[in-house]
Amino acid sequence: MILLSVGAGTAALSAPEVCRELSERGHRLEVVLERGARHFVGPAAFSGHATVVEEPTGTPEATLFCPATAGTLARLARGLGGGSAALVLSGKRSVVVLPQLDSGTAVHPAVQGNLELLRGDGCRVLGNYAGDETSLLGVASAVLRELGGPMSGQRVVVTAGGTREPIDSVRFVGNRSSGKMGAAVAREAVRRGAEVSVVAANVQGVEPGVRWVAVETVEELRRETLKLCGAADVLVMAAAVSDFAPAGAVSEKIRRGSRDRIALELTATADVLQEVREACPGLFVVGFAATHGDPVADSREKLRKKGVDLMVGNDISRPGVGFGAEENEVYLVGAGGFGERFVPRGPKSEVASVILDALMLELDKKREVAAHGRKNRSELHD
């Protein structure tokens, strides 16, 4: 059971949407409103998705104070009890802290103090609430954290969106990839516990919860992912990668004069994959194919060729699974135990979720074949 202590303030109003989160993650919630957040939320927002409890019921896994007041943080740090502080000050939890303070009471010392007190025995303080700041999917991730969840403790990086290779000021070679796929497989590992960072090529908004490193070319997406993934478990290279760029971009805007054509020199641009591969041996990889026809032969070849574990191929040729649709329909081919299958047309957000079964699975099953491999070499040094 986790504990979702409110707070009065203007957070209280993002809480139903926490615990919204939390319980669709299968979790059971009681909530307790502390005095005068019934101001801000009333139990009716709750609805469905927790009980809204005077006492919790139970010793909870976890307790969540969304927000904390500077009255709160002194109770919890000070060991002073009252309120939903006095069960976690009975016996160590898991503790989140979210809290809400105004720009004076932030930094005067004896809430920094109170903070600190907080940090060093062990609850996790997430930033002061800021309204858009502080993301609903954040708060969630890091309570799923504390909880253990099914990716916690893994490091992910996704990368996202289509890179754009200048031609002038004003043109690029690029593609249509909008970045979806990619922002719905960060999301659900968030949602799973992972520490996720995302290399967004060209992509439109910020997807809440993680490090997002913002890239325009092929070379600074592959600078980005390699000093990422040097840190990472696992790495998504969902992003498309241009296979071209112009072999000498013009500073200026290139103007069309009298010439009705003009000759447009291509090279091959960096192998992301195959780099990262090469300077990260032990890394978790998932590859991406996108292929006009079927997608099935031509992810087998690279799973092969690129030496990655495991890798997802779609039909981007397809109505409605293509370039910036909603939907997407893959095939999955893995190097280790999981095999091929074959996932049909649903939302991003189902297929990333299937996807990410399938990486557990296979990391699972490679870490299962090394343990095996260092116990076989072990004996044979004895």
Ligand code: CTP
Contents of the next structure:
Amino acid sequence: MILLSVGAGTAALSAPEVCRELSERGHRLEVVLERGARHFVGPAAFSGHATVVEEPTGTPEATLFCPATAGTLARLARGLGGGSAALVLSGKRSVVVLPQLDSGTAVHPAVQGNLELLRGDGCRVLGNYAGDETSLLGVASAVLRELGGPMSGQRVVVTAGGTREPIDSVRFVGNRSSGKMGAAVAREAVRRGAEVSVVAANVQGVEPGVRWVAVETVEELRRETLKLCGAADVLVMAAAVSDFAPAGAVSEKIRRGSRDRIALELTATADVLQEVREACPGLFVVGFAATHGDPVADSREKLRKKGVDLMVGNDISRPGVGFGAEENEVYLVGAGGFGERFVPRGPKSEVASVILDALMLELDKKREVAAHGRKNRSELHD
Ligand code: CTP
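Please could you give me the other form, the form predicted in complex with the ligand, since above is the form predicted alone?
Starting with the chain above, the whole complex follows.
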């Protein structure tokens, strides 16, 4: 059970959202509304995702203070007990704190001292809540990371959506990718405790709990992906990247005039996957193969040709699955021990879960092989 202690501050308004996020990832939540919190949010706002209690019914696996006032910080840091602080102090559990302090309070030496004490005690203290959407995004994922998961410590980059290459100031060459498959993979990786960055090409909305980098063109996607992959363990290349871009995009709107035909010259774009593969040889890479028809042969061939560790093939000619759809059906081909597997039609969240199972298995295998190689080399030198 995760305990969410809601303090008196405007961040309490977003506490139900954080709660929903955690409950949708399969966790049971209990909520304690600290004194004054009811001025901001009532118990009804948590219904369906958590039970609002006076006292927690058991010892939580993790406790989140969202928000924590200066008073809560002091109680927690100085062992003053009272409210949820008493429970946290009674057992060393994972604690995540989102302080909400006005600028004067935030710099007060006593408050700074309390924050230092909490950090020293192993609490995860997040940045002061600044009243914006983005400072709340990391809250749920910080809790998930604190709980630890099979992917904790892994830095995963996911590309999602479809790139757009401008023809003129209003038109572009694009594709039908909605970014739903990439978002589902990112969500599942967060749920398993990974630190996730999403390079999102023209995707609606923002996936909470991840670092979200919005891009539009192949060049922007290439630049941001390469930048992030330098410090990553895994890349999941789910984005549909335009293979061609207009040769000479114009900055104004092309007018129809009296023409009844216009020729558009396209030139090949960069192969992002290939560039990342060359720049980061040790990175574990998952590729996607969009095939019009049976994906088996294409997935096998692209796995080999692109030098990736796992290939996810899908038949884009089938209605109701793949591009833009809520469901998918894929064929997985692994380079190591996973082998091959057909994943039947299902919600993208379920397909994402199977992809991540395969990814973790292949990743373990790859690391095992690398460690074995190192051992053999060192024995040769001895
Ligand atoms: N990809 C990429 N850069 C491109 C095109 C594709 O990084 N310019 C990546 C995709 O994100 C995907 C993988 O390569 O993970 C395979 O994409 P796909 O479109 O299936 O294959 P292509 O390489 O474009 O080959 P083809 O068009 O011949 O099927």
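Given the structure is predicted, the values throughout are model-derived calculations rather than measurements. Positions refer to the first chain, counted from 1.
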| message | If I split this chain into two rigid parts that move between the two forms, would G287 and P208 end up in the same one? | response | yes
